[in-house]
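Below sits a lone chain in C-alpha cells, taken as the form predicted on its own.
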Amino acid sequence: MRIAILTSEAVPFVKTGGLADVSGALPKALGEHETDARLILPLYDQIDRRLLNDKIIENVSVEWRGRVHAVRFLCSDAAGAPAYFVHAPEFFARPNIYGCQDDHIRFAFFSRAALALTKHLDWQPDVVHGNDWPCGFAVAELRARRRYDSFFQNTKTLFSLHNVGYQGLFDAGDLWWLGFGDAPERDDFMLERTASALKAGMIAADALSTVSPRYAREIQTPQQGHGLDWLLRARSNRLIGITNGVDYEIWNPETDPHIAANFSADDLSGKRECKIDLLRRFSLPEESDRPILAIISRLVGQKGYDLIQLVAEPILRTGAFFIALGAGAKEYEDFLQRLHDVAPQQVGIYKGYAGEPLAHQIEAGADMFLMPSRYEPCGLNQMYSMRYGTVPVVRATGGLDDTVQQFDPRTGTGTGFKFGPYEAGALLEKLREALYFYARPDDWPKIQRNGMTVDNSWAAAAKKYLELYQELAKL
C-alpha cells in the first residue's frame, strides 16, 4: 500500500509534542510490514539542514491564489522513511512553528502543497493520512478533488485527532480566497462565525482516529468534545482509537547514549548512576536514597498545573526531590520559579525546551513521573517512564487510564497509581501512596519491573492503523 502521511512536526525534525513523536515513528513503523509510508511535512528554519539528503525535487507545479507556483522539495531518510519538506520560506520561515496570525493560510498552503506533490512524481497514495487542525485542509481538498481529478478518485483519507482542543480557528472570510468558498465545503467548515481546519477535516474525512481507545469516548461527551462532540457521536462508525507506541529503538535504557548508565528489567543498576547524574545536572544534593518526583510537559492547565500548584508545599515536606522541564504559560513558569527559589536544594527546573537528550536524562533518573492531566488524548511519557523503571503516577484519563495499571499490593501486578476526581487531594493521595510503596524495597522493584516489561511498542499500533488502512482501500 502507499501512505501519504501529512503532519506538522515530526521527530527527529521538528518538535513541540507527542504529535511529533507519532508523526516520525509511524512510517517507520508501517515499513516493516511492507508498506510505502512517505511523510511530507514543512521546511521550518527550525530543522537542522544535516538532517537533509541531496535529493531535491524542482517545480512541483501548486495553484495558489489564481497563479501556479513553482515550488521545491527537499528530502531526508534520517526518520527510517522517505520524508519530503515544502521548501516555502515565505510561510515556515518563522521564529515559531505555531502561533502566527496567518497559521491557517501557511497550513493550507502546506496541505495544497502536499498534494501537488503526490501527484508530481506520479505516486498515488491509497490513503493519505493527515494529523490534527492543520491537515484538515488536505483531507478538505481532497475529497473536493475527487469530484473531477482522476488522480485522487480513488484516494482514500484518514484524519488522527491528537487533541481536539485546538481546532485550527481562524476568520470565516478567508475561506474564499483559501478555494473553500463554495459549498459543501465552505459549510463543512464553518463552526457558529468563525471557521475551523479541524471540524472541516472531521466532516470531509473516510474515517477518524484518535490516539486511546478510551480518549475516542471522552471526546463524544461535552466534557470533553470541546464543542464537537455532537459531530464526533454523529460520525462515531467511522471513529477509532489506536493507542500510540513507543520507539523503543530511541526509548530503550539498555542502549540510550544519552544517559549515564545503561540498565535494564533484569539489572536496575545503572538506574541509581543515571539518578545520581540527573540530581548534579540540576545541582541538587547527591542524595540517592530520596525519591525524585519529574514532570516533563508543556506548561498548560491541561497538564494539571493548577493542581501541582495546591500540593506543592505538602510535596516539599515528604522531602522529595521536584524537577521539572517544560515551557508555556508564565503563570506556571513563576510558580516554578518561586518553588525552586523557596527550595533550592529540593527543586529543579528547567523552563524551556532543552532538546531530546535532557528529557532521556530525566526519565532515566527520576523515581516517579507526574501526570495530573485535567485531560489526556494518549500521553507518551508515561510510557516512556515505565520503560526507564521510573513510576507514572497519573490521573485516570485519556490515555494514561488505558496504559498504566493500578497498582494492587496482593497480586503484585500493576504499573503505577493512578487516581480519579481531578481534584488536589486525590492527587496527592496517591503521591503518598507512591512514596509509601517507595519505602517498601520488597514492592518498588517489582512495580518497576512490571512497567518495563510491558511492550508499548510501535509493532502493535502499526499493525492497527494497516488494517484500517486497508479497510478504507476497500471503500
Given for the second form:
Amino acid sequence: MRIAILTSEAVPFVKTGGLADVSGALPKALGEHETDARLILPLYDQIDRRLLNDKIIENVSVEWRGRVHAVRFLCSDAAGAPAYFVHAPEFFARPNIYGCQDDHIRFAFFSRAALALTKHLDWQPDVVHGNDWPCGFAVAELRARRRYDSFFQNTKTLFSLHNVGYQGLFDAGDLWWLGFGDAPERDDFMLERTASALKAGMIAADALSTVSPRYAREIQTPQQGHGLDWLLRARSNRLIGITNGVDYEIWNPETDPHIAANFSADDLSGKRECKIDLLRRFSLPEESDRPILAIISRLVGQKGYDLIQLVAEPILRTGAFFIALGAGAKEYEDFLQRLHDVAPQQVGIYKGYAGEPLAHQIEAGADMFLMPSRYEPCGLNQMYSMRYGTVPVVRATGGLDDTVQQFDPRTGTGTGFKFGPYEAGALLEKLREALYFYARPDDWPKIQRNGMTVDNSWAAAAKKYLELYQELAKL
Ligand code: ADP
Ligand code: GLC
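What would you give as the form predicted in complex with alpha-D-glucopyranose, now that the form predicted on its own is on the page?
After this comes the whole thing, all chains and molecules, with the earlier chain placed first.
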C-alpha cells in the first residue's frame, strides 16, 4: 500500500503546532504495518539542512501558470520514513511558514509539485493523504486529474481536518490562474464570495477524517462548524474521527533527554528534580511544595486565553506558580507580560516559539496543565501531560473531552479535571478543585499514575488509518 502524506509541517523538520507532531509520527507508525508511507513537505528556510540526506531529485516537471517548470526536491530519512521537500525558494524562503498574503499561491504550488513528484518517481500512490487547508488544493486537483490523467486513475484521497477554523480563504479571482477556474472545481472552492481551499478539499476528498470522535460530531453543528457544518453533515457518511496518538519515543519521561531527571509511574522521585529545574529556568523561588500550573499553546482565540485573562487575579491568589509558554497574538503576549510584571516571583513566561526542550521541561516539571480551549480538535499537550504525571485541567470539548477522564475521589478513577461551559467561573472552580486534590497526598499520586499508565500510543490510531486507506483503495 503506497501512501503519500502531504503536510505543511512535520517533526523533526518544522513545527508550529500539533499538526507537525502528528505528521511526523503517523508515517513511522504506519511503517510497522509494511506500508510504503512517504511524506511530502515544502522546503522552508526554517528546516535544518543537516536533517537532509545526499539524495537530490532534479527536473520534476511541474505545470504552473501555463509553463512547465523543472523543480528540484531534496530528501531526508530523519522522520523514520522517506520525506521529500519541494525546493521553491520563491515560495518557501520566508521569515514565517504561514501568514503571508500569498499563502494560497504558495500551497497551491506545493500541492501541484507534490503530485508531480509521485509521477516523476513513477510511484503511484494508492492514497494521497492531505492535511488541513494547505493540502486542499492537492485533493481538489487529484479529483480533477482522475478524469484525464491515467497515472492517478486509481489514486484515492483522504483529507484530514486538524482544525476547521483555518479555511485557507482567498480572492476567488485567483482561481483562474491557479488552475481551478472551471466548474466543477471552481464551485468546490466557493464559500460565499471567496474561495476556500479547505472547503474544496472537503468536497473533493474520497474520505474525510478529523482528529477525535467528539470533534467529528461537533463540526457538524452550527456552533462548531465554522460555517461548514452543512457540508460536513452532507458528507457525514464519509467522515471519521480518529484520535491522535502520542509518539512515546519523543514524549516519555523515562527516556526524555531534555529533562533534569527521568522518572516513571513506579518511581516519581525524578519529577521533583524536574520541578526545581523548571523553577530555576524561570527564575522563580525554589519552593517545590507549591503547585505549578502550566500552559503551552499557540496564543490564539481557540486556546481559551480570554478566560485565563478573566481569572488571572484569582489564580494568583491561590498561591500557585503560573508558567506559560506561547507564541501568537500580541494581545495575549502583552497580557502574559503584564501578569509577569505584577508577580515576577510567581509567574514565569516565555513568549515565542521555544522548540522542543523547553516544552518537555515544562511538561516534566509542572504539577497541572491548563487547557481551557474554546474548541480543541484533539490536543496533544493534555496527553503529553498525563504521561509526565502532570494533571490536565481542561474544558470538555473535542479531543480534550475524549482523552481526559474527570477524577472521581470515590472510585479513585480519572486522569484529570474537566469543566463544561466556556465560562471563567467554571474554569476557576475546576482549578480550585484540582488544587484541593493536589494538597491530598492520598489522592494526587493516584491521579498522576492513572494518567501515566494510559496508553495513547500511535499503534491504535495507525491501525485505524490503515483500515481507512484499505477501504479507500477498494472503492
Ligand atoms: P495545536 O496544534 O492546536 O497548536 P496541540 O496541543 O495539538 O495544539 O499541539 C501543540 C504542540 O505545539 C505541542 O507539541 C506543544 O508542545 C507545541 N507548542 C505550542 N506552542 C509552543 C511554543 N510556543 N513553543 C514550543 N512548543 C510549542
Ligand atoms: C490542530 C488542532 C489540535 C490538534 C492538532 C493535531 O492544530 O488545533 O487540537 O491536536 O491539530 O491534530
